[in-house]
Every structure is written in structure tokens, then in C-alpha cells.
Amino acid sequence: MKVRTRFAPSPTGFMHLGGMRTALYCYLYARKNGGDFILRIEDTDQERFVEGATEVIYSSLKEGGMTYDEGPDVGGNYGPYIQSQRKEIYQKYAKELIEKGGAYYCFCTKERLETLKDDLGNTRYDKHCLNLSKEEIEQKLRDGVPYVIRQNIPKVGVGTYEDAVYGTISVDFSELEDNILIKTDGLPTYNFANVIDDHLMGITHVIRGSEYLSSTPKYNLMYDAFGWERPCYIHLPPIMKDATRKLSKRYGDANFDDFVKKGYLPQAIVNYIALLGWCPKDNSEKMTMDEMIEKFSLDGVSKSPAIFDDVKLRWLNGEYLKAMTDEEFYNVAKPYIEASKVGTKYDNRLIAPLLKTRVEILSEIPDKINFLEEFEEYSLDLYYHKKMKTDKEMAKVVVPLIYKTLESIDTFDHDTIYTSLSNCAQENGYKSGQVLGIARVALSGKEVTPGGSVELAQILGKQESLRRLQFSMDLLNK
């Protein structure tokens, strides 16, 4: 049997990280077992449909490195892959399920349903229309009376099945309600469409969140009524914001796109969410997609909720940045450098390498380099350095020497600047570190900068470096 998994999101907004993890596990499991990964769009809830959300699903999966074998935009042998285009298919199987006794027509009005609410406002259908005669049903259909089709759940008995993660699951049928399968608009609910589509598309393994553990017996009743083989179920633990709250958009940063816009790399996000509920046997943390495929096993999937850790995601993203070549880092950092106050004023290829090991997320870049455009009066206490034995009095002497040194340089490149400042220190009885440290403050007005004074001088260029040194000399001599 060839493994076939599916990711079936609703186009109701951006890609939630929980959905992204489900897609990733479906992808990893299919690839690990030489199977197919299918994308299906479940858009039958038209009231929640968000324009453009389907395209976001496509782009998020592709950006995250999850290429699907079949789907709305790539085709396949089991389409259409958008549920709203499969209405006639659902109608056919709904009527067949009615004939098999697994469903029935319900003509109850909204007003009648309101009378079924309990003290807590919950509605539980009372199977009223199940007792209608065949003649009554046919007459109402001829008269055009609005209806839904409900599932006929047994009043007694227990639904039991095996889950690959949670083991044996049993739910008493008395806890389940006769949910709607086909709505008044003729479109199916998730409860019905996912069963029909999973069977017709040959899905062998259904991977989804643990919130479906208790409703799966309803789906199994339909599989059994049709005489279809049940798929293998793999339910995943929830992702929590903290010990009591699920990760949710209302708490912020719950969407894949949110994190990408904040400067996280797609591959780092995907790597991190893989670890939310799964641990490889070798306890690896930073992994390529190929490594995740190789290591993925259901044995490592946990039953316990996974806590989303912003600090760990930042760390992992930083590790990805550090592992990049200078050219790769420049390509991802360039938009953030250009979005800073620095813009394109300086050679950004000189700036980028200084940032690679100094940021964990790309959105930190502007704050790291804005000082290049924000040079203004600063505290002279910055010249004090206990270990290097420097202070503002030494700076009064050293900054003019630095000025003269840089003014005399014709070729203003890194090696020439470094050699000249080192010679300046040696010739005037100072340590190189003292001169370079004072130069850093005099050129930036900061105690700490990405890159040292040599790199700063090279980026700023000769004219701007001398202007800043003159400003610092004036400040020191006030």
C-alpha cells in the first residue's frame, strides 16, 4: 500500500503555525515512506472564506519547502482538489448514506431548533426528523421545504479506534450529536466532506490535531456504513502559548507569515515547528528538510502539549544565519539594511558581514546600524574602559592622532586603515587596542557596534570618518 497523506486547510486567513506543523508532519511522513503528499482546500464554509487566503496557503507551503504531489494548482488524478467544486460528489454520497441508514433529512426550522437549547445555551438535536415517514419526506422535498442532512448517530454503544500516537480511543455514542452533513446551501460540512474526499483520494494516513480525537468515531461510522476501509489516524498534540493557553492569533505571532515578516527564515521556522511535538531519536535540533525526512518517526511524536518557546526559535534562527555564506546572508539582509535609516548611503556589502553573527532575527538589523545615520552628541564616559585603561583624557590626545592618521591615507581600505592605526599606536606609545577602542567611540558615539573601528571607518569612508572625528575632538574639548 502506497502511503498518501493530505493537508486540508480552510482558506480563512493566514497560515497558522499549528496548521503549518500539520502540513509538515504530513509531508515528512509521506516522504519518509516514499508516498504522496496532497493539498486539498476545504472551502465549504463560505462565510469564513477570506479572499487571497488560498494563494497564501500555496506560497506558505512552497516557501516552507513542502512541495505537494497533487493539489489545486498542480493537478492530479483525484481532483478537483477544492471542495466547493465537488458539490455534486457530496450530494451523491449523502443520498447513498441516507439509503444505508447512516443519515437522514432534517426539515426543522431555526425556531424549533432554538427550543432545544439547554440552560447553558447549547443545542442538542433530538432526532425529531428521523421519525418522518418516507411519504412525508418526499412531500416536503416536492414542496421545496428547506432541509439539511444529518448524520444518524446510534443512541447507545461505543466508538473505538486505534490512534498511532494516543493508542486506543473510545467515545460513547451518547456523547455525540447528529451533526449536519449537508447544509441548506447544498454544501457539505467538514464532518462529511473530509470522509468522502479522504476515501475517494485514497488517503491512507490522516494526520491532524488532537482536537479531532473525540469526533473521529463519527467519521468511522460513515466509513463503516459505506463499507470503506478506515484510514490510519495520527493525531498531534496541541501547540500552547503557555501552560494554559493554546497558541492563537489573538495572542499574536501565531502565523507563519507573521514570523517571516519579523525576519525569521522560513527554513528556521519549519525546523522549529518540527520540534513542537516531535523529538528525533538523536535529539537533533538544527536540521535540513532532508535530515528531518530521514529522522522522522511516529515513535518520536509526543502525546503532551508542546509549549512554543520564542527564545529557542530566535536562537535557532540565529544559528541558521550564522551558517550562511556572506553572499547568502547579504541577500536576506539587504532589504532590512535598506529599510533602516542607513538606506543605500553606504556600501551595504561591507555592512552585511558585520551583522551575520550579531543578530538572531533579521528585523534586528535596523536598530543595529541606525547609528551610522544618528551620529550626535554622546557621553564622554564611553571612552572609559577599565581593562584597556582608557578614558576621556586619553581620548583628547588620541583622537587627533587618529584624525591625522586617517587623513594621510590615500587608499581607504580595511588593511590600510588597520595597519595605519596600529602603527599610530606603536609610534605614540599606546596599545593597538587602546587606539582602536577610542576610534570606535569617536566614529560611532557608541560603546558597542557591529564591527570595530576599522570596519566602521571603511564603511563611512574617508570624508565622513574625518567629519565624525572632528566632531568628537570638538566634543572632547568643550
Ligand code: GLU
Second form
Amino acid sequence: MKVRTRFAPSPTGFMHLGGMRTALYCYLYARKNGGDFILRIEDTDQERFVEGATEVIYSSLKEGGMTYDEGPDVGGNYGPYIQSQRKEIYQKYAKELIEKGGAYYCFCTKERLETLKDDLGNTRYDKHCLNLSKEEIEQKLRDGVPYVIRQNIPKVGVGTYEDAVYGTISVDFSELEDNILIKTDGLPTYNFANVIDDHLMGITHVIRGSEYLSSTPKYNLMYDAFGWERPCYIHLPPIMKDATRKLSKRYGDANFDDFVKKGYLPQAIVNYIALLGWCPKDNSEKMTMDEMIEKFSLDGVSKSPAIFDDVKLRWLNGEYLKAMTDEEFYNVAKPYIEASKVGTKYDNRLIAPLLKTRVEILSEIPDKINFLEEFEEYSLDLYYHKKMKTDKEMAKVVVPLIYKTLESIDTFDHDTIYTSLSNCAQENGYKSGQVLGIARVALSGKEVTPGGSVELAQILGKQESLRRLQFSMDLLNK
Ligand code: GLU
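The structure above corresponds to the form predicted on its own; please give the structure of the form predicted together with the named molecule next.
First the chain shown before, then all remaining chains and molecules of the complex.
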């Protein structure tokens, strides 16, 4: 039997990291087992319609590298893949379920349901309409009385199933209620649509959040009533912000898109969320998608809540940046460099390599390079360096030498600058470290900079380097 998994998000307008992880595990499991990965949009809650929300889902999955084999925008043999386009299908099966005794029409008014509220304001339906005769039901339907269709949960008994992560799950039917399967608007609820679609779409493995663990016995009653084979269930542990709070959109920091905007790489985010609830046998952390597919197995999935660790995500992102070629890094860093004070004034290809090992997330870039544009009067104490044995008196002599050296070279590339400054040091009886250290302060007005004086001079170019050296000579001679 071919493995078929599905990711079934509701289009809310953002892609929560928890959803992204579910999608990832569905994807990894399908790929690992040579199966199919399907995207289904669960939009039956029309009140929650958000413009452009499905596009967010498509683009997040694509950016995260999870190609689906079937879905609304790619097609497939089991469509439509958008639930609101499957209304007739649900209607047909709801009627069939009524005939089989697994569901019933309910014509109760809002007012009557109000009277069923308990002290906490929860309504538990009392199966009132289950007692209507066939004739009464037909009459009401003919009269156009609004209705819903409810699931008929047995009053006694226990629903049991095996979950691949949580083990045996048993729920007493007395704890479940006769949920609505078809709403007055004729559209199904999640409770119904997930079962019908998972069956009709040939889903073999249902992978989803642990919040569905205890309602799964309800779904199983439907599979059983229809005489359909139940899928395998894999419920995933919650992702927590800390020991007590779930990571949720309410904290405003759990959306895939937001992380990308903050300067995390999609592949690093995806790699990190893979580890939220799954640990590969060899404890690998940094993994490509292919490695994750190869290593993925359900025994590595834990039922303990996973804690979202910002620091670790940053670290992992930094590892991805470091592993990039200069060209790859330049491409991702470019918009951030351009957004800094530096803009497009210098050759940004020279700036990018200085940053590759010095930032963990791309949004740190502007802060690291703004100094390039913040050259102004600085303290002469910066020339004092105990170990290098430099100070402002030495700088008074050395800065003019640096000026003359740089003025005399025509090719302003790294090697030429470096060689000429080293020669200048040697010829005048200084250590190269002393000359380079003084040059750094004289060119930047800062004690520490990403990259050394040679890189700095190269980025600034001859004209700007000489202007700054002149400024520093004036400052030293004030
Ligand atoms: N639409 C449901 C959700 O977004 C899907 C749950 C499932 O995967 O069955 O939570």
C-alpha cells in the first residue's frame, strides 16, 4: 500500500511554525516511504475567510522546500483539494451516515440550545432530535426548517486506538458529545470533513497536532460506520514557548514568515523545527532536507512537549550562513546591506564576506556595518593598545606614513594594500600589527570593526580612505 500523507491547514493568513512542523513531518514521512504528500485546504469555516491566505500556505511550503504531489494549485486525481469546493460530497456522505445510524438531523433552535447550557456556559446536546420520527423529520425538511446534522455518539462504550507516538488512547464515549457534522449553511465542520476527505483521498497516515488526540475516537466511529479502514494516527507533541505556555500566534512570534523577515533562512528554520519533537538516531542537528528524509522515523518522535529555543535557532541559522559560499551569502545579505546606512555607496560584494561569520541572523547586518558611515570625531585614546604597544604619539607619526603609502598605490585591492602597508611598517621600524592597528582606528574611528584595516581601506576606496586619514591627522595634531 502506498503511503499517503496530507497537510490540511485552515487558511488563517499566516503559517504558524507548529503547522509548518506538521507539514514537514508529513513530507518527510511520505518521502522516506516513497509515498505521496498532499496539500488540502480546510476552509469550511467561511466566517474566518482571509483574503490571500491560501497563497501564504503555498508559498511557505515552497520556500520551506516541501513540494507537495497533489494540492489545489498543482492538481491531482483526488480533487478538489479545497474543502469549500466539496460541499456535495459531504452532503452525500452525511445522508449515508444518517441512514447507517451514525448521525441525525437536529432542528433545535438557538433558544432551545441556550436552555441546555451548564453553569460554565457549555452546551452539551441532549440527543433531543434523535427521538424524532421519520415522518416528523421529513415534514420539517419539506417545511424548510433550518437544521444541522449531528454525530450520534453511543451513550456507553469506549473508543480505543493506537497512536504511533502516544500509544493506546482510550476515550469513554460518555465524555464525547454529538458534535455538529453539517452546519446550517450546508458546509461540514472539521469533525466530518477530515474523515470523509482522508478516506476519499486515500490517506494512510494522519499526522497532526496532539489537540486532536481525544477527538479521534469520534472520527473512528465514522470510519467504522462507513465500513472504511481507519488510517494510522501520528499525533505530534505541542510546541511550547516555555514550560507552561504554548507557542502561539497570540505571542506574535511564531509565524514562519515573520522569522524569514527577521533574517532567518527558510532552510534553517525548517531544519530547526524538524528537531522540535523529533530526534534522529545519530543525534544530528544540522541536516539538509535529503538527510532529514533519510533519517526520519516515527520512533524518534517524542510525546513530550518541545520547547522552542530561540538561541538554538539563531545558532543553527548562523551555521547555515557560515556554510554558504561568498556568492550565496552575498545574495541573501544584499538587501540587508542596502537597507543599512551604507546603502549602495560601496561595493557590497566586498562588505558581505566580512559579515558571513559575524552574524547569526541577517537582520543583524545593518548594526554591524552602520559604523562605515558613522565616521566622526573620536577619542584619541583608541590608539592606545597595550599589547601592540601603540598610542596616539605613535599614531601622530604613523598615520601620515599610512597616508603616503596609500596615496602612492594605484591598484586598491586587498593584496596591494596589505603588502604596501607591511612594507611601510618594515621600512620604518614598526611591526605590521602596529601599522594595521593604527590604520584601523584612523580609517574608522572605532576600536573594533568587522574585518581589519586592509578590508576597510579596500571597501572605502582610495579617495575616501585618504579623506579619513587626513581627518585623523588633523585630529591628532589639534
Ligand atoms: N485544519 C486542521 C487544523 O488546521 C487540520 C487538522 C488535521 O490535520 O487533521 O488544525
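C-alpha atoms forming the largest set that superposes within 1.5 Å between two forms make up the rigid core. Positions refer to the first chain, counted from 1. Fair warning: this is a prediction, and the values are worked out from it, not measured in the lab.
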query = Once you line up the core, how about residue 77: does its CA shift reach 2 Å between the two forms?
reply = no
query = After the core is matched up, is the C-alpha of residue 323 off by 2 Å or more between the two forms?
reply = no
inquiry  = With a threshold of 2 Å on the C-alpha, tell me if residue 17 counts as moved between the two forms once the core is superposed.
reply    = no
task = Once the rigid core is superposed, tell me how far the Cα of residue 402 moves between the two forms, in Å to one decimal.
result = 2.8
